[in-house]
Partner chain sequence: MAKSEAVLVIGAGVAGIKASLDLAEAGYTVYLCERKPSIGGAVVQMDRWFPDNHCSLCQMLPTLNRDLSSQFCLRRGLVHPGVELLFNTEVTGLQGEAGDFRAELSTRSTGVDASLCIGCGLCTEACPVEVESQFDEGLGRKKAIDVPNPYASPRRYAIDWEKCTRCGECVGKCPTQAIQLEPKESTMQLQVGAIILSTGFEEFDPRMATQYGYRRYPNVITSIELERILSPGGPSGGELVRSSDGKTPASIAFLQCIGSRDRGRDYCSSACCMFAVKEAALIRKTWPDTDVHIFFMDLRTFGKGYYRYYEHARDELGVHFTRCRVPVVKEDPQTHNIMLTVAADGGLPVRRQFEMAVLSVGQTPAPEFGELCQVLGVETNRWGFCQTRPFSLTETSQDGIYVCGSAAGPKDITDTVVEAGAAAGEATRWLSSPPARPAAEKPAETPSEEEAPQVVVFLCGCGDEIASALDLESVAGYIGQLPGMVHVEQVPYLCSDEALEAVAKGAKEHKGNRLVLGGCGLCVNKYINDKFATEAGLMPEKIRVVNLREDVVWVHRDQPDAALAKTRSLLNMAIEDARQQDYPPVSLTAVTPGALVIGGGIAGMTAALSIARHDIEVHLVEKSPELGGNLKDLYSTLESGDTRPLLKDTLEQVSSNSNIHLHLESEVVATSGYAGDFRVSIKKKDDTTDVLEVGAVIVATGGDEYRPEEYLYGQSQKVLTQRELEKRLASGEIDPSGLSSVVMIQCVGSREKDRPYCSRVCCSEAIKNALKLKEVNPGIEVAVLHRDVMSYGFKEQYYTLAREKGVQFIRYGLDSKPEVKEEGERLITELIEPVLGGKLVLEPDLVVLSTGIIPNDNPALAGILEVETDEDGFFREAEEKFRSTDFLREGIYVCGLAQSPRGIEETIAQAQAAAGRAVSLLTSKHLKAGRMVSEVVQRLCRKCEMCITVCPYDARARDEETNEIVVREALCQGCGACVVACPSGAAKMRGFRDKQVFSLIDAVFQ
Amino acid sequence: MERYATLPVENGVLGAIRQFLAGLLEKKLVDALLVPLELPTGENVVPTIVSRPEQVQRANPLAPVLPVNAARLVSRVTLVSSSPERLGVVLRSCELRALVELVKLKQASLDKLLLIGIDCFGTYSVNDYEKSVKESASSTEDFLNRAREGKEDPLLRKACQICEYPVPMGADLTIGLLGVDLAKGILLVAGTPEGEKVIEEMGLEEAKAGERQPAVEKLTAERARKREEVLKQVQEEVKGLDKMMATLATCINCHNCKTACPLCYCKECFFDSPVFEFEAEKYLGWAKRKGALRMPNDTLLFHLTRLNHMVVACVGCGLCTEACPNDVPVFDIFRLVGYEVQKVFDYVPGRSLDEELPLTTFREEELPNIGV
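Atomic structure of the above chain by itself (the form predicted alone):
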């Protein structure tokens, strides 16, 4: 059962969130926070672990930009050993869902973590966000106003335009922005006993959900419709081997997409191993046998192998495409295949820690029609 409270907004929405986060540190409800902090220039934000309340004054979890999926950072902090102190992590929905998948894969630990989710209206690319900051003295506020008014934002990344999970799943606390009159306050949603404890310790006033659920359903429906349109188009663009190869033609095997992906977790990737190091005569031999050899080689194999490896757990954050130097639409392909595969298994990545990964679990009654 969720519990609701109100964060007062005397100093504006961002000011209220900063005050709340600082309060967590001041009251020792957490010992540190992983939260996006504005750079001194103000042109971007970077996830940062802060331990002093005054440092939170540069925090901006509302900034519409996702330079890295922070699930990777939580994994880095907790992979070798779980956190010895209470660590609060502020995450968007795709980050929180990716973290849940990493926990299932034993690549992260939730011990002593306070999961703070935030309703997500979407994000820009890093470059587009930097431009928006330069063009407006209140870029984040302008973005929030457009989102709340339902205005179309051409700068939104495609991944965000079709993300049907704007509300965090499984968070201890959610900073609620949907269906809320932000001039009167921010809705704080406690989803666990840990979240309820924070509300009590902070002495926050109880509240009601109000119009939150209808607003969430409306935005989810809009994004689901957009998803169907986009994926239908993508399916036509990559249908068949020739179209798939043409789509991936400019891949240079840099593996940036793998590095950016929060679910590619192998310590040593097969494609970075000596298995793909060959003598010159091999390349020339293949070229003679085929008549031509595309270089760099094995780019299609790389993407198909990675697709098979992690698509069932893909949370659709889209950072694979953002990391590509040649704008290869990696996200489009992975989102299309991921959506279909996850539908087959009735699996939503990050929905619950109790749901086992389909490809690591055998159920005798599963997929009865295959092979018939």
Contents of the next structure:
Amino acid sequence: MERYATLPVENGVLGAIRQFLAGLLEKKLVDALLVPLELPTGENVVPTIVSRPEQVQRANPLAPVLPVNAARLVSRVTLVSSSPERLGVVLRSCELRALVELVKLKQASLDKLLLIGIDCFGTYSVNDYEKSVKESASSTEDFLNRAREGKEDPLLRKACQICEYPVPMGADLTIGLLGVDLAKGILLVAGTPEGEKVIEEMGLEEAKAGERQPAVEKLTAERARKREEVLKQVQEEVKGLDKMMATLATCINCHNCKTACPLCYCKECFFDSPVFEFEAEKYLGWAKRKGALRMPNDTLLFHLTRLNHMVVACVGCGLCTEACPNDVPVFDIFRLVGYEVQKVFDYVPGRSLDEELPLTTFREEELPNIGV
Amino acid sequence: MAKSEAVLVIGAGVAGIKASLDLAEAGYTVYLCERKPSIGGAVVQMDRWFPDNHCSLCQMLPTLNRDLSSQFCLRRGLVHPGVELLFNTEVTGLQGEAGDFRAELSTRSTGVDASLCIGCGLCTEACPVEVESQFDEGLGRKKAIDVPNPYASPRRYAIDWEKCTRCGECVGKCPTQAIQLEPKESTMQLQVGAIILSTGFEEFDPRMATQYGYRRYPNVITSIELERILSPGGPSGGELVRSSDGKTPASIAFLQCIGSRDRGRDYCSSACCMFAVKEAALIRKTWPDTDVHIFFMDLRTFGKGYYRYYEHARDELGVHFTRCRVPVVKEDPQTHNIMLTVAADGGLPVRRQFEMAVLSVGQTPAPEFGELCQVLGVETNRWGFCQTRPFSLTETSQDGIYVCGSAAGPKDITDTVVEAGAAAGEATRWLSSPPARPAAEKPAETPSEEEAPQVVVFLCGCGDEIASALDLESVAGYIGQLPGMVHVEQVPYLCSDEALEAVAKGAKEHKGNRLVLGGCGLCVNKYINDKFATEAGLMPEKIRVVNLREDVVWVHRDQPDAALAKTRSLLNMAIEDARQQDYPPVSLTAVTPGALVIGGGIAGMTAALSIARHDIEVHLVEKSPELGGNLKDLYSTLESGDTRPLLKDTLEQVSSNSNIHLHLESEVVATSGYAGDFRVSIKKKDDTTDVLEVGAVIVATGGDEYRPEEYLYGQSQKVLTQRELEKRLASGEIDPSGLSSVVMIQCVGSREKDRPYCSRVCCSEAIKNALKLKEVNPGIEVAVLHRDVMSYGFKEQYYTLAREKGVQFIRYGLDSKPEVKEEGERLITELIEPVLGGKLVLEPDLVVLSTGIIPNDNPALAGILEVETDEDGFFREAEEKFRSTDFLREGIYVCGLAQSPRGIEETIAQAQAAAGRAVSLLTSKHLKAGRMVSEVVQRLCRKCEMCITVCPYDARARDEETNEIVVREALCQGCGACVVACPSGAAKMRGFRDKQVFSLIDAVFQ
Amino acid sequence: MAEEKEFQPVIVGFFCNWCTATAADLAGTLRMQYPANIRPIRTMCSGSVDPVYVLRALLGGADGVIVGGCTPGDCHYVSGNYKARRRMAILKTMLKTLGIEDDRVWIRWISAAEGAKFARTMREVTESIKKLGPNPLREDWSI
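Now that you have shown the form predicted alone, what about the form predicted together with the partner chain?
Below is the entire complex, every chain and molecule, led by the chain shown above.
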């Protein structure tokens, strides 16, 4: 059962969140926090591990930007050994879902982690965000207000526009903004006993869920509708070999998409490994066979194979597209295929740690159309 | 005494194959002789087995040192350097004694010289004599010179001497002059230490029971014939059709107990009930419009998983079950439909029409079996099956001669395989130690580093078979210029001994280090499996064979251009494949001698003794303060008699054996390591922990008696369990002379919703105790209230005897269980009698409950051992039929009630089989990995452990010290699941690395 | 005038050693006729067929790819074909969603005894691929 408390908002929404996060450090409920901090220039935010409460005054987890999927960072911190001290991590839904998948893949550990989720209204690209900061001194608040009014925001990344998981799943605590009267306070949602403990220790005022659930459902439904619309459009753009090739035409095999992907966890990409180091005669042989050979080659094979490896776990954060120097809509392809493939196994990446990875298990009676 | 390390196994059916492989795996020399010209016996006629509808014959192949044996479907044949197959061979004489037998064998030639035959089949084409195919149970036709088993590879042609007219048509057609038209007998003498008799059964010939109309009515067939009809390789290509008109029958009746449970054969054939249920289930799945009825007397679902399977067939697949022995089969001459007069419970006999009838024929001894037993000097029982000794299912009357499978009495595959394992294990007591195995003595080969691949290709014309269909000249010209090629040569017959020499010579002359052969199916055998090829310096791994005959010429007759294109492509692929191969050294894993046996009941003690006999240290761990387990509470068995001497004798042997270390009041609390190298922590009585290092573990933790809550048990002094009755009869506490009436209730706690399995032993226990009561007091009234009497095998005769003595067997249904109530001093039992439908009221002095067997807390131990339990809480074996004493986790074996309910004799056999498996592992000093095993590229590995999760064999693990993922090469079976699971390419398969596969694919298009 | 030569597809087969490859042998010894378009590659298990092999064949220009495994439940390696089934489901769903002719990728369960099914399946796959026509990737230099 979820339990709720109110974060008072005397100093504004961001202030309230900062105060809460600082409180966690002060009360030693966590020893450090991983949270986006505003850069001294103010132009952007970067995920930061914070140990001193005063540093938290620069924290801005509401800033609508996702320079990196923080699941990757949690993996970086906890891959070799799990956290020795309490570490609070403030994550958006796509980050938390990616983290859950990485834990299943043994690439991260949740030991001593306090998972603090935050309702997400979506994010801009890094450049768009920088622009918005330059345009307004209170860009975060402006964004929040616009988003809460339900206005369409053309700057939102496509991945965010069609994300049907605005609320993090499985967090210890969630900073609830949806369906909440922010004038009265932020809703802090405890999803686990760990989270409840925090509410108690912080001496926060207990609250009721209020209009949260209907608001979440409404937004989720809108996003799902949008997803259908967008995926239909994407399918029209990429479906079929010709369109696919046109879509990938500018790919230069830089593999930035897999570097940005929170789930592509290989040390070295299969496509960079010696398997793909061929003798010159091979290249010339292929060119001879087909009359010509596009270079760098194996572009389609790379994307199809990466889809095969990762798409069942794809959380749809869209950072692959952000990372592409040549604007290949990698996310579009992944979300489109991911949506279909995940449906086959009724698998929602990041939904639960207890759900086995589809590729490590099977059911005897299933998939009657595959093989006869 | 023991002078030989060789064993003679007689009969190459499933029992013979299993026993031979177990012994060969343990390093002994096996002569496997078979009367027929091919292996497999009855099992190769079948495609699917109960209780899982799967084919899993190949599960019998060794998993340790696996490269020694053939790695393909056992239907095709068996190759193992430790097993010499002697076809068309019978044992004609025996001298000597256990440990030093001299057996006379006589071989009748097949008429086709195997060393000359190229398997082209021209002889069959030419033969004018059509005969019935025995393999297809007479339903299909073949020729008097033909292949006896269509699956066999290489194809061994043989003349049916009885049918052959000696016309000589074939002789002229044979391109290699391999045919001689008169049989030749040759004899040989073998010195062996022990003999295993595994000759199987002959199915009952229903022509002997004329009332069933077999062979008079076309639509009456036997269950084995139906098996061939359902087989995709059978006479109708797997289509369910009836003989009279070739139509798919809309209704089928199975008639059970044909040739079993009758006056002449007062035994149950054990396998036919499940066999029929399986066939019925398969039919309902594939032809749901066909109605299937099974008419039976008792449905004997006594094995593991059988009752569930029956319920599934009945409730989910809609197979109809009617309890009725059908007396006679008639036919409507117009439609050839079958007319049966059947009477279901409580009903009048009615005439019913079916479009097909299947006779579930029982098992009988083979006609020649009596003669063979005489030659061997072993006793047979009254029906002509081999007689075994009390408490043993495998010991014959002669020391050193063991029996297994249906030769000792009718049984199904599961029990046959267990007995074969037991016979193999027990036979070793008469054998001298085998010489060091190749695995242990052969040093790891050094890799030929950076050796540039030089490919030599030989193309076989196969006489004219290949040469006339393919332009080999142009093929040779094409491949001659491919990269890496140093030599191409054409030869008339690659399988001839001359060619073998030529190949070896050619390879040497041209400094070839890779060999590609374009030949036929025989080449695979000759060059890859044949020891000779290896000795000639041609490593099997460096050879690739393209089957130009069976894969091209014979199957693409009317497409010469496409066939030529395919030929080039296949050769190109094979050359590329050979070029890409590298040969890392094969690793050897040391084995820690010493075994741990968990459980000190009869299973554990038997296993411990069997292992200790091989001078191996055994740690026997028992939870309670004393040994004996359930056997302490048993006093006799139906078939073997008094159990007291068995217990006393076994306890004495265990306590006096210096190789056995007892750990009483101790429990296993932790394990680590793997096959050949386990570390097991034992918690002792004083709470201290010992760590034992052993190579193998046997789980023999037994089971428990179900403690009933029903039928006033625990409330009335007059209600007791069979076990309590037995004890009180033995102690004299209960005197049957003082009783006038006893009611026994079967299936208490078994075959119900919570425990949907048969406990297998309770019916025998009831019959045994009923007979005991009758023995002392013939006037006593005994009523056994049952659901099906599970007196399978020879237990049937005691069921008959009990009825003759006046024991009443009254059936009840699951939905109308008997009621037991107490009215004052009176104990009243009421039930609805199903045949007449009336209420029956009995007033016995005692109500005896036949309580089932329930599992111990197996899941807890399973967790410690990292093995699995099944849905009922018993241990889950590696595979139901062929590996029922193994776990998938290698090096751990299971026996007795821990695996499933079974009687004492069966428990002992399974313990001996499990011990045999363990001994085989423990006596090998080293385990040799296969050539194709997976490996880890540590540089690429992110330790996601997907590979560990998907490995079924415990062959991958995270090393505790280095924290790296490691491959336990001896356990790796080369399935490649890890490779596909690994996204980064850190998991690789030797011999099938990604890069090699890519090259192979590229070669397709060149 | 010479008739235009009929399109002869190239179909790469990944056949499990324990079942489909044996069935192929059986079809061969029984001389069952089937089209010569198949290029068999023997694998230990259908579960060892990495989808990247299938893609590599398809993108390399194979007009069809067929994976032959044991009937579900029959795997020599316990569950390799169950795992293969999931992987092929992903692969085919992906190809279908992207419109890259998933009909060119086949997976069939053919047991060791099913020589006739092997021959029949080879006829079916060849016919079906012939209808699809040549794989456009065969000539496509731009992938």
